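Starting off, we have a lone chain in the form predicted alone, written out as structure tokens.
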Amino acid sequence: MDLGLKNKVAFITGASSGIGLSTAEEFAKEGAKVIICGRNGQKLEEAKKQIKEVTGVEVDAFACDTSNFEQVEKTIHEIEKSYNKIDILVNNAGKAQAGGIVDARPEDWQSMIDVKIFSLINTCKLVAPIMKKNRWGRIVNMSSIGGIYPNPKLTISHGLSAAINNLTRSLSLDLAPFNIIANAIGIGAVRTKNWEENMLPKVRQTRKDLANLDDEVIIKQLGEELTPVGRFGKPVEIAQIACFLCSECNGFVTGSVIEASGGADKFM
């Protein structure tokens, strides 16, 4: 199937690693010309050189804090000066964070609270204007399957992936007259470096009969236990989701959550 991606011009945030630069490396395979954004220069580098190993195509990265307002209206200007135009917004800022109403911090929200909302919010305000003067845009926002079905320990991730659904839900009918197509993806458990990071140790804190186990091991088990499939996700399924939401075959899917949890219906 051609997804009709050949020469559109894909932006992508929270790209320097993990489903962030899968998805730039699966655009840059279907032809797209790919701008990849991330808050750590270094990785950014070290990402371009993978994705031009893995696909043989040179991308383009800024070092952009997306959720500072100005830095994103300074890289969008530079992307629309060099390109004329932006057709694909890949909104994946962002990183899983534990915490409850009760035990999160205040600090704990806020930053996730700029990283996640803010940070959707700044790319949407500016690169939608450029959509709508060209009539063709495809906007995906990464979200989390926990935005549906809420765990009370990852209230923090959870309570802004049920934000971060309903905005794609607002955006997609306010862009719809304009052929802009919005959807997120409700990820569940997929394996990322970002995840081991995070919630491993949560993990070993709150499941004492997989404390003392080797990573492997509790990956494993956890893949059986938390969904159908039997397994965790792998970040280029979630890409290549992506690619298909972002492209000329989908004109009729807008406004969705689409689950990519293996049927599963909790996160942790």
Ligand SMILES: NC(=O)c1ccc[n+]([C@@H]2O[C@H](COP(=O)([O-])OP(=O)(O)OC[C@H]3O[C@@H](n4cnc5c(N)ncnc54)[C@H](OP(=O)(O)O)[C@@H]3O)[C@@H](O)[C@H]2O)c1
Given for the second form:
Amino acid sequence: MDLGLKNKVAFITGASSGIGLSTAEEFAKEGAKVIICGRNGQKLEEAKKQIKEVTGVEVDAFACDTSNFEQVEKTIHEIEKSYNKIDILVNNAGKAQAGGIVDARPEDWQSMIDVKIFSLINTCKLVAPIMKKNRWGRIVNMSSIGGIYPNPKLTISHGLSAAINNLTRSLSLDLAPFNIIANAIGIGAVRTKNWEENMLPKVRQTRKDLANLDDEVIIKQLGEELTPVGRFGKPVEIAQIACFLCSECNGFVTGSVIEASGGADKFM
Ligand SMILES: NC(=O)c1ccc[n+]([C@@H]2O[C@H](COP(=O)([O-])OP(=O)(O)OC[C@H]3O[C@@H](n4cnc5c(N)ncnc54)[C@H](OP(=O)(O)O)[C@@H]3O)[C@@H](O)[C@H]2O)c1
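Mind giving me the form predicted together with this ligand, seeing as the form predicted alone was just shown?
To see the whole picture, the full complex is given below, headed by that same chain.
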């Protein structure tokens, strides 16, 4: 199947590691012009090098905190100057944050609202008018399966994922008349640095039976226990869904939350 991504200009946020990096690689393999961003310049350089090694393609990279409107504005301006258009936007920047209403601190909520919600608002506000001008666009927002099936151990992440799903639906209705398609992916457990840093410590706290086991053993056991397919997902399994949703092959799926969780409705 030819996805028709050749020479499409794709801006992928939070693409210096994990799912975002894998998404950048898949778009690059399909011949898209890929622009990645993240906050840490050193990590971005390493990601650029990895993408070049894996795909042979050189991508552009911008150090940009997507929760900061001025930084996003500057980055979008640079992309437009170089390419004169943006066809594809993947809002991937983010992290998980354990905690609920009672135990989370106000600053935990604020930092998650900034990275999950304001990042999406900032990029969409600036990129949608560019897509409208070209009468073609594809937007994918990385969400969580918890936006549909909330888990009280992850109230912050899951409450905000529900907001992402709702915003995606609104955006899709707003932009459909301009041939702009917007979807979210409800991601389940996918092994990344984010999972290791933000989720494993919480699993060790809340599951005494797993507390003293190695990371590998915990991941294997949780995959078998909670996921009908019996394992964690791989970043590339999310990346390839994003490629399809953003392709010329998809003109009819919009406003949807695609569940990509191996059948699971929870991951801890
Ligand atoms: N892995 C899972 O199981 C899972 C499940 C559900 C949802 N998700 C969602 O999927 C997305 C990717 O997660 P991942 O697991 O691949 O995480 P990851 O490996 O930690 O990657 C996160 C990326 O986002 C960047 N980033 C973080 N904050 C940013 C900001 N303010 N501005 C720009 N870039 C930022 C990071 O780079 P810098 O730190 O250098 O900025 C990094 O490149 C996230 O939105 C996450 O919430 C993941």
